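In the form predicted alone, a lone chain appears below as structure tokens.
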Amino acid sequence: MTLPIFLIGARGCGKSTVGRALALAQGCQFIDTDYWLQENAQQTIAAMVEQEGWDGFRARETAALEAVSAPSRVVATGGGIILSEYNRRFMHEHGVVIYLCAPVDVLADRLEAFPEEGQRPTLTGKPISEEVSEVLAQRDALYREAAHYVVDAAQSPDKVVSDIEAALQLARAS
């Protein structure tokens, strides 16, 4: 693999499970930007908003995206990444993008059961699902622009590398 593969898809959907998953199988590195960013500022996603606002939060983000993306890795994004048009065409001329697409009560179920792992503070202030279904209704056209593949996220982590391998391996031969 030389070309970075970035996961996209709203909180919960495991691209961070699945990534550091996939990053093994493939024999190469795995980042995930919302820890990076967090490493390099020294600070968290929430305080990084509270003090800069979304728009700073974002610009941050952009200039994370940029910053990790090398050949042979695994990129973790965050879910509002795809917001930006440029880091929507960034990723996709750069790499091979995989949507991580799961239905709303699987990934309200899993931050729910997993509240620690949404690092990120509240988007609309409603309780999980409901935001969830908000902000997937939103984005999810444009997780679809972004992606040369969309992936059943619903599935164990194994079957979801099982899934991106197998898209990545047909890629390789068309």
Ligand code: ADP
Second form
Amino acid sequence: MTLPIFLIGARGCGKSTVGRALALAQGCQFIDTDYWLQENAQQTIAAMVEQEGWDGFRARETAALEAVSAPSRVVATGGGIILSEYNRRFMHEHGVVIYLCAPVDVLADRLEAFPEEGQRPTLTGKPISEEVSEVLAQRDALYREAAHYVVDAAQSPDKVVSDIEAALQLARAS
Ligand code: ADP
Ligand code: MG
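Alternate state requested, the form predicted in complex with the named molecule (shown: the form predicted alone):
Below, the chain from earlier opens the complete complex, with every other chain and molecule after it.
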């Protein structure tokens, strides 16, 4: 039995992309909490936030996290999942948590190139690089607190996957 692997990090760091590749390489099931939530509620995240506010959405996110946590799974989480202390502790205690860490310019470039993949409403309504910078300043310490390992997510997806696999070997040996 292997612990679930939780991928955390800012929007655009590659949680979905790398998570899918990692799950394939490890023979695990891949779950994206954002996707799971939207399928379950038959509603977009934008609609949930509009109807219930960010607090309502965050409560649904915690329930989703608990529901999808199971052995032999790779779980890609939403960028704000670590805002809740409960979520940070839950992931840390129930799985191996990997922070996909990338600098502001890399994240902003990716989000600008593929804006349609960031289905979340913008948090502040500011230009993308400014928003990424502010969000990362606020959240970097929380990602690090929740994580067992920090991986450089500015590298190619293949390299990110192999760095995660190296971290998992360390985790399983300890
Ligand atoms: P997240 O799920 O963390 O928000 P995604 O996996 O959706 O991030 O990736 C955001 C965008 O960045 C996608 O267009 C994806 O193809 C691209 N991307 C993700 N990881 C990498 C990487 N390591 N190198 C280059 N592009 C990447
Ligand atoms: Mg994603």
